[in-house]
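The chain below stands alone, shown as structure tokens; this is the form predicted alone.
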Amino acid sequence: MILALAFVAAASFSADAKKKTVDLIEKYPALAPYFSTPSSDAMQPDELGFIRRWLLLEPISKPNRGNTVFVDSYIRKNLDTGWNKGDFKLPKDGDKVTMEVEYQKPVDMSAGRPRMPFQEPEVEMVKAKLTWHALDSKLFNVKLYRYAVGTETGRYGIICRAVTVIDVPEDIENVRLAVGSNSASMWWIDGEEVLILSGDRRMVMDDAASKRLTLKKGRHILSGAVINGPGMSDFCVRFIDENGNPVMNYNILNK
């Protein structure tokens, strides 16, 4: 399978980018332990081959009392929105996203865990303005709850988006992207579709892997789309070769 490179496009955080990274971490400190500011230098994968740079967008509320609806269909749904498609083009450092979520009240959290309604709450749409913000995992796996409630953002019942650019200096053959993630999730590379990982599951790293790729040299994006309801949430991504080994030749951008 070869990538086209129909979705190149420079992988550009606004000038601006570390300051603001930086004023989301002092305003909330409990990103710290979890997430820092990226740099404006390329970055590597990790010695274990993890993508760590990432573009996060606020989680999206959707509301779900438990993780066994997440069937293929209710992924594709849900995910495969066309968010990351036709002209989309790589979000900065700070852009909003204005959408139509389904509203949730704040998690019951009084006995020291999450109490769930009796009853399942009717379907409220409301308008939400999302940001997106610019982190680098001090983890190899991203940690998509302590975001949220770092961020104050959500807690459970939420999607969560992430995008990322990686630059190949030439042509590598016969790769598979590596996902783990907890919950559901749906991955792509240039806007096409390459893994799907369904049901309710716990992240395990090389949890799914996709089929054989090529990817071409240049750049490509690279996104992906978690769901989960009650429960902790995280991901990590890497590209293994066909003896399961690390892909380490291509850098990670930030411009």
The other form holds:
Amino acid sequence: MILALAFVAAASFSADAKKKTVDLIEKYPALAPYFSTPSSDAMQPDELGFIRRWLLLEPISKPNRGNTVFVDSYIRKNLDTGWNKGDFKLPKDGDKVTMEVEYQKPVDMSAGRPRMPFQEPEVEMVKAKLTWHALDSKLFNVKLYRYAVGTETGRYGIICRAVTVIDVPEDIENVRLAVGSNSASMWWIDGEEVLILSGDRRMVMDDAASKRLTLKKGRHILSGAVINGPGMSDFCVRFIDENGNPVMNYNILNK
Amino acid sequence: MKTSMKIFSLAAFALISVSALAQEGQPWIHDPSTIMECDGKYYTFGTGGGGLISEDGWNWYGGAVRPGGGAAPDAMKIGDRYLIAYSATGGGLGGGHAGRVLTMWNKTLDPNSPDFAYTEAIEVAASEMDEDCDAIDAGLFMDPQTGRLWCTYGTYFGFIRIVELDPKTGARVEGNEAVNVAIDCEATTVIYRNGWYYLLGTHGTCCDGVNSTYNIVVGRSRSVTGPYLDNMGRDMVAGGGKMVIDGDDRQFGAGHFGRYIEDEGVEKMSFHWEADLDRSARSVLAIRPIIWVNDWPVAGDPFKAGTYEISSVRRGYALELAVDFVRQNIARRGGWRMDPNEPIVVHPNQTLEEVIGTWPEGEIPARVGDWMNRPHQRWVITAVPEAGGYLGGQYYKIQIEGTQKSLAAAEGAEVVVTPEYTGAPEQLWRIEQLIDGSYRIMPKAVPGCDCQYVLTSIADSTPTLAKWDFNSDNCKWNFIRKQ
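Next up, the form predicted together with the partner chain. The previous block was the form predicted alone.
Entire complex below, previous chain first.
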């Protein structure tokens, strides 16, 4: 597959966008062990090639009876909704998006762990206004559970969307996007599907990889959506070469 | 009539089963030399003159030419020439033991080549009528550490000896004295690996058809001239030897070892069966993988068709169709809720009929995932005799059990599962056991790519096709038999 398109629009994502005035880490100190506020400088992949700079949408409520329901068709139906295709533009930090989401009463954590009924949850549709946040991960794996709980926007039964920009100085052939995610996830480059991780996934470095890709010189939007039921949620993403070694020669931007 | 038909069918099945395990064509030979490759063909010479030729390493026919008659030749390529050693033998066990080991050269092994011409044979070793050695059964060895050329020879009548030859002339190094390295065995040869010299020899009864107990044993040494000790510390001069291969279910009398290094991590051994019950009890050429266990060589098994889990060495996940996982509707029975007096129920495994309707109609990607013995993970591997073969093996089709869905190489050097089997080369797979006991799986062809790629785990859950690398578990697979 050759990804010939190289585009990033700098326009704001939503009419609801408002400039953020409060640093997210200061507002939610629980995020501090896992995330930092991005600098204005371009970031490079870490020493193992992992991408740590992301725009993360606040969790989309998606109650489910457990992670085993995340088969391929479920993933496509619920994650591949067209949200990052067509006239999709890179969101800015603080942009907001409004959508209808499935809502379930908060999980009962009184016993110290969630009760797992293994039945389809009873949900109602509600309107939610969710915010994009620009963050750098302090770890190679982006801790979505900590992001959700730390921002007091969710815990279990959620979909997290993640977007970043890959700025490639020259064509790079025969690379693969390699992902580990907890739980299932789906990934796109410039809106084209490149990878799906279905099932009750654990976050494993290089758990699955795309077909060989050519990253053309220029900017590319890398986006993903991770769905989780109960339990920890996180992901790690990098590009690898033909031998499984990390690809390092590109910059990572969030705008 | 029905009974006859049943018997016929059983016989046919037996033949089909056999054909999946043994060299095809007319692989009749006794005391085969180490297999040589020359201009894209394989050659081996035998006792009495002549030998076999194969274009693919699987189908073998007569046609090789070696003058001089005599017994048990060996062959080695040195530079751009082939050195052939053979023996003008005495009378065998009951006869005299005056033997002569001779060497000669040829630029090619192809008898149809204008360059095909043997040099005059020269004597490099000999035995007198009644000394403790019988100078036959030559085995050639080029020491990769020193570049020195050696030749072992001898039989049950006394010692096995090693002498040094000049790799430029094939003649005995002047002044070289023979060294005794083993006793009372035959068909010796030396190989080298990981700092060890290995002396392989054949014990047991020769030349008695189905009653031959011929078997190949080995000892090892840090020096090419020995002492060669077996796994019990016994010197081969004292009769020591660790088993490499003996009889099989239908073939007996393994003798005359030859090593062929096909690729890094892919080694094969040639030998003969004194008798193959499925082929008129004839003496036939055999080729098996070599497995190295704790720095000892042992014979691997020929790949057998059947139903398998194909497990990646990288993670241990199983090759599968990338389709929805279908849950089995069997109630969870947590131990803490169990009625101990409730009758035990045996549940069936999930069946193909229960899930196939959920699978897409067309081409489906391949994936690697947790083994659950589900229909999308069970592969039937079937030999395809008409597709030819490779050294020691034939091509297979790999299909989801109960379907025609076939594993195939695809454009871009990726791997998919096609809805039907067409016999196209991208649907044919070469399956070779590696020196560590695992396997490499290689398509006969990759569409749009003139490359010899192997099935590879580029990620834990993602198969692809890539260059062979023995040092990476990505390229290795295990076959776990299910039926």
